[in-house]
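This document opens with one chain alone, in structure tokens, the form predicted on its own.
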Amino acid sequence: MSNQRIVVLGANGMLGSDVMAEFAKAGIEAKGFDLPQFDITDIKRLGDIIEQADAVINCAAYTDVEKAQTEAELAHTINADAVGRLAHFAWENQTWVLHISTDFVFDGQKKTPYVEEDVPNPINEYGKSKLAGEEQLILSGCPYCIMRVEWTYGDNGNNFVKKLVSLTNERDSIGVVDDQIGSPTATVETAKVIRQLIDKKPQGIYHYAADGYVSRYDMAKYIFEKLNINTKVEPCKSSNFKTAAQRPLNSRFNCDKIKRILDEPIPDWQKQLDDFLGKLK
């Protein structure tokens, strides 16, 4: 473990910063790269970095789901083309890549939780770009692990929890969709799982999310209750919101596959969220 040369791309982002912190806590040395000093689309620099690594964790991504509808080319450049080049360099050097992907590769129409073998069918440009990145990684022949995550939140970056709490300063009531179901997942917990995977270096696709499922509406009610916020939460449907990008209604993951290789059980979404809200207070 200590002899591994580990690289984290997107090291300043919501997940990447927690991965770096988790490694530091565990006494694992890792080099982090991110904007503005490092751009994943810089081919020469990317090649140089991969050449010096035994393991690469790719958290770098274009993540603005709404803007991706009008900036599809940019989203694909970062989420697909750059991942393809990363994969090529990894194949040349036989460097193991842990690539972070998303529930948005699915259309959300399935009635049960998604397993890794389910056929992707993204319904927005962000999802399409992320799926294209997965496909390029798989086709490259490099040693890889794709870790799909969902509904993530953390200290560093924009997320549903922070946006919701900030809206309470402006409004007496907030409409929240009750037809989108998933698992709110803390990036600190995701980072702990990534630390374990670095040692095991599994191959293939894995789904990871907090244990249990909840709607966005019930999640909002839970947050306000825990934080003693009096703002009223009104249930509504996704179709009531005029958004550029369509969202999958079912984001539930079946995480049995990753559970089999983890050292301990995955904490449920309430436990993960309680820990985060405790810090927000």
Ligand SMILES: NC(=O)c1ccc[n+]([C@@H]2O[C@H](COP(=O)([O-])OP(=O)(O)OC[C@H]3O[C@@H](n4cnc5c(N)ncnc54)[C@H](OP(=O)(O)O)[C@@H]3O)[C@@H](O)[C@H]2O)c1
Contents of the next structure:
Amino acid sequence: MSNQRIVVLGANGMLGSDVMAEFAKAGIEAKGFDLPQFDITDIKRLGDIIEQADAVINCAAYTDVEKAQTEAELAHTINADAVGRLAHFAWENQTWVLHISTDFVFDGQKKTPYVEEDVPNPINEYGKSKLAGEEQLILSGCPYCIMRVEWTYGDNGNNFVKKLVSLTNERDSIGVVDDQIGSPTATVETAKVIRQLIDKKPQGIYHYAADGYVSRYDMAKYIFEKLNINTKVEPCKSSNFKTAAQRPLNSRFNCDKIKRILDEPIPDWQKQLDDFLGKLK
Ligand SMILES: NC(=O)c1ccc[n+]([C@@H]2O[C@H](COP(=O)([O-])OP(=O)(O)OC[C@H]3O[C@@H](n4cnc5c(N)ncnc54)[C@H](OP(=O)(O)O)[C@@H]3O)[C@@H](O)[C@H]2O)c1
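Switching forms now, from the form predicted on its own to the form predicted together with this ligand, please provide the structure.
Entire complex below, previous chain first.
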């Protein structure tokens, strides 16, 4: 059990809320902060919070991938500039920062799963802002762990799983891309891993995702089958969808590095999704 002073930023978001719930379940005390009471761009407030923390988990972020294309400056202010200041305060206080990042730092062109040493090359504004945040953290010299996650879903936020299921109320058939491959990952499972990392305080970059890989199309078919939904799933290509932001086609992570420090094996995407869908039914 941890007796550190732990702070969670973005504590009401999809991941942050599950982190808070996981800590509460484990009897770990943590202080949560989020909009509207706490704004990560408020330097004075941020400094005061970091000064009184031994560990900071940063789940706060500008996460609207589409809107970021036209609000790049705002995305950068929250995902990069604020992270830079957070890192500076953390360096001053030698506070360990667990910063959540994303597969969107990569361009998705690699033919095999991404390892931590792969060179990022984001293809949209959100990805660029998240990469800039990572860089600021690394440059600061503070004790940090960047945990890149991907394709996450949970109870308290918009995500692919919920959107797909809600669309079945309106349509008899849904087109889903079969050229984007990744690992659907539950935020409740991610939160369990974060709870383990709090004591271990690893440093550097770590990739975390559910075990195994699947396309968005096969994932949709799996979900409808599990929920006995008759809506037809039609395979299509990312190029068929007119979106403001481009998405990486390959989001696969190699998670060997984090697996070496975790107490238990990472559950596969089917197990994680089954648990989530069981609650949706
Ligand atoms: N969702 C995914 O598929 C995915 C994939 C890879 C990585 N990630 C990363 O995972 C982390 C957690 O994101 P999430 O999925 O939990 O998304 P989320 O639900 O949007 O959580 C982000 C939280 O940050 C808050 N926030 C936004 N601007 C803020 C500000 N200026 N000051 C303080 N808090 C602010 C949001 O508040 P509001 O809701 O009020 O704006 C929200 O509570 C992020 O770093 C994200 O980049 C997510």
